[in-house]
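Just the one chain here, the form predicted on its own, laid out as structure tokens.
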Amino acid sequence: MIISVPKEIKNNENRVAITPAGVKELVKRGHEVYVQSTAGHGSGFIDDDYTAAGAKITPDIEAAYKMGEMIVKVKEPVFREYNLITSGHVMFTYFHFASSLELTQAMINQKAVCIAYETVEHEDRSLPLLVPMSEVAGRMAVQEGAKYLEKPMMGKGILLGGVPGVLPAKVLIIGGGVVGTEAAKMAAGLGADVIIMDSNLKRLRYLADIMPANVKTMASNEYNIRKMIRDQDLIIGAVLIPGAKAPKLITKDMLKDMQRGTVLVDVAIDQGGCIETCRPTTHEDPTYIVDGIVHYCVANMPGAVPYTSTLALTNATLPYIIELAGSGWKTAVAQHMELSKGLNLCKGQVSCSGVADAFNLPHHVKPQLQ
């Protein structure tokens, strides 16, 4: 199969989505991969290691998408990648599809097989592409709120884990799944007092068990919700439906019982965000300010540690990528469960129920694989 990895174009997004030692995986089992000039200079990879290990570079990105029939990206493409996708291309990236109608409409009008990263999964229900960057922007969640609790940024001027003599920050971390998880660990670890919620009370028992003993769990729901955001320095929404939009589990009129200053981030951005005054925002202008609220909403968080994030995501991604051009698109999801879970749209149907039921879109359970 003709692999190909066009050059990320979302504001500062500087991951990629093939390192050089994946090139050289997929080159030595009989496959060509081309590689937009420049793809990897942000996460470090220069386009010398790309040709040392087999790969051929394209000039740009119209070459990229005209060369490959299976097309490997990190995020979703933007407007003006729509027209360069074909009902030839396999497409392989994180969509988020339920968080953007213009973005599924397109992708629907142009026939692609869209495989999402972020609802392949297992039979456990763990979703083996979506961990490596939860992991990431959970514990960039915590890094990224204890900078703008600094006053400078408009924030309350609490430092995070506090001094002898002076109490810690208070953390509210709303999820108990791996980006919630990760999220607390880093900010047990600088000292902060921190509660965990989540609606799955076998969750809280397993976290109350492995925390340290500065982490709380409180069972999480709109009257606990409302009760503990009063006095809480920094939030963190880390809720997850895969393929479906987030719940908004912080609305507007919230924001009154906060205390000025207090920092939001919203990792569950991609998906719609689960705070009602959140809107996606980029590493170039990260904040904003609601009622005295500090909104922190970056969509591709893990973009801005791109080294880490891309080595870290292809490591989940590689095994797939060779399945995928090894046995074709079609073979691979009728005998890979995961890889049909990740199948959210075939040659313009909708094969994802989350992305069907955001728009009110019809959802063909089994798409024709033409």
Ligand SMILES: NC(=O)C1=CN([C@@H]2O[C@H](COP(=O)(O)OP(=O)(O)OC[C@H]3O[C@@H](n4cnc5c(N)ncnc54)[C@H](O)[C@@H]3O)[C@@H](O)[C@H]2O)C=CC1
Contents of the next structure:
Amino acid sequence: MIISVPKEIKNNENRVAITPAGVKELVKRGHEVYVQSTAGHGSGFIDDDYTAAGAKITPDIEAAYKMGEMIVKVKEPVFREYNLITSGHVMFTYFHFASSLELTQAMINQKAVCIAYETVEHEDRSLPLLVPMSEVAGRMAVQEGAKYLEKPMMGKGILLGGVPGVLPAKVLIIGGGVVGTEAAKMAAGLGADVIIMDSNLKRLRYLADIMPANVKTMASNEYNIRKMIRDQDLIIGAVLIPGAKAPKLITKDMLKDMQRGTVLVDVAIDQGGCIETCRPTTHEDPTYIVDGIVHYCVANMPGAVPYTSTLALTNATLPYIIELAGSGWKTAVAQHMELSKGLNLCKGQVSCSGVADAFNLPHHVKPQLQ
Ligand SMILES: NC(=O)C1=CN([C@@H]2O[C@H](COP(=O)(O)OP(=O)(O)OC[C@H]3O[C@@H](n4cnc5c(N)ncnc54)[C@H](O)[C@@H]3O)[C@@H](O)[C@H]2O)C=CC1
Ligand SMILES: CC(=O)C(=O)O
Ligand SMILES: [Mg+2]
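Return the structure block for the form predicted in complex with the named molecule; the form predicted on its own was the one displayed.
Expanding to the full complex; the earlier chain stays at the top.
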């Protein structure tokens, strides 16, 4: 198969979808790999690293899309890419369709086969291609939260861990999955006073067992959220219903109950966000203030630490790229339950229920696989 890797053009997105090591594995199996010139620069790979591994370099994004049967990316296509995508393409990348009708409609119109990293799902319901980036974003959420709690950044002016004789900051994490767990570990390690809320009691039992003593667990419901947000310093949104739009758990009217300078980091923003006043921001301009509350809502947080994120992501995606390239997408999707869960759009039909529900579109349980 011919696999093509365009350079990411989303704001401050420095990850790349394939490393030279990945190219070598694909070329060894008889595939042809095209990589757009400078696509790897942000992650520390130069064009010569790719050619040495057997890739061919394309001069621009148009050529990258033109050459490939399967396009492997990191982030969802942006407007400039829509018309480069055709019904002949298999697109393998993060899409987060439920958060964007525009993107969903564009990909329906282009009739491409869209397999979304974030909904590839194992039988035990884990999400192997979301996990590594959630690990990164969960850890970063605390790092970024700590930074924006500083007074010059419009935060309350409180140090997460406190100092001897002064109490530490309070951190509330809503959603105790991968992002929430990693955030809790980081915040606890810095000495903060941490609460994790989740709607899944089994998950809370597990977290209560493994977390240090400065992490407490609490059931997630409106009453508890309203009660706890009053005196928190940092609140991290980390819920997920796979494929679907995130539920709004903190509404605009709740902001007046928070203390000024409280920082909200809505990691779930890529699925629309779980805080009503959150809208996607970029690494260039990551925060804004509503009612004195700092909102941080960057939808591609791992893009800022590409040296870590590209390796973590491609460690997970490469086996699936090899499978899709080796068997062809139809056979791979038919034979592998995890990849069939990843199929979101197929030649203009919506095959992911979360996406269909988000926009009231017809849901094709069995899309045309021809
Ligand atoms: N902004 C960014 O750059 C990034 C965003 N993400 C996003 O972060 C979000 C979380 O991802 P993961 O932790 O991997 O998901 P996960 O599936 O591991 O965890 C989600 C948790 O939310 C819980 N949950 C669902 N509804 C809830 C509710 N009403 N109240 C409390 N908890 C609830 C679930 O029980 C589960 O434990 C996703 O939207 C993901 O796409 C992930 C990586 C990067
Ligand atoms: C998961 C995701 O959206 C990201 O890594 O950017
Ligand atoms: Mg994202």
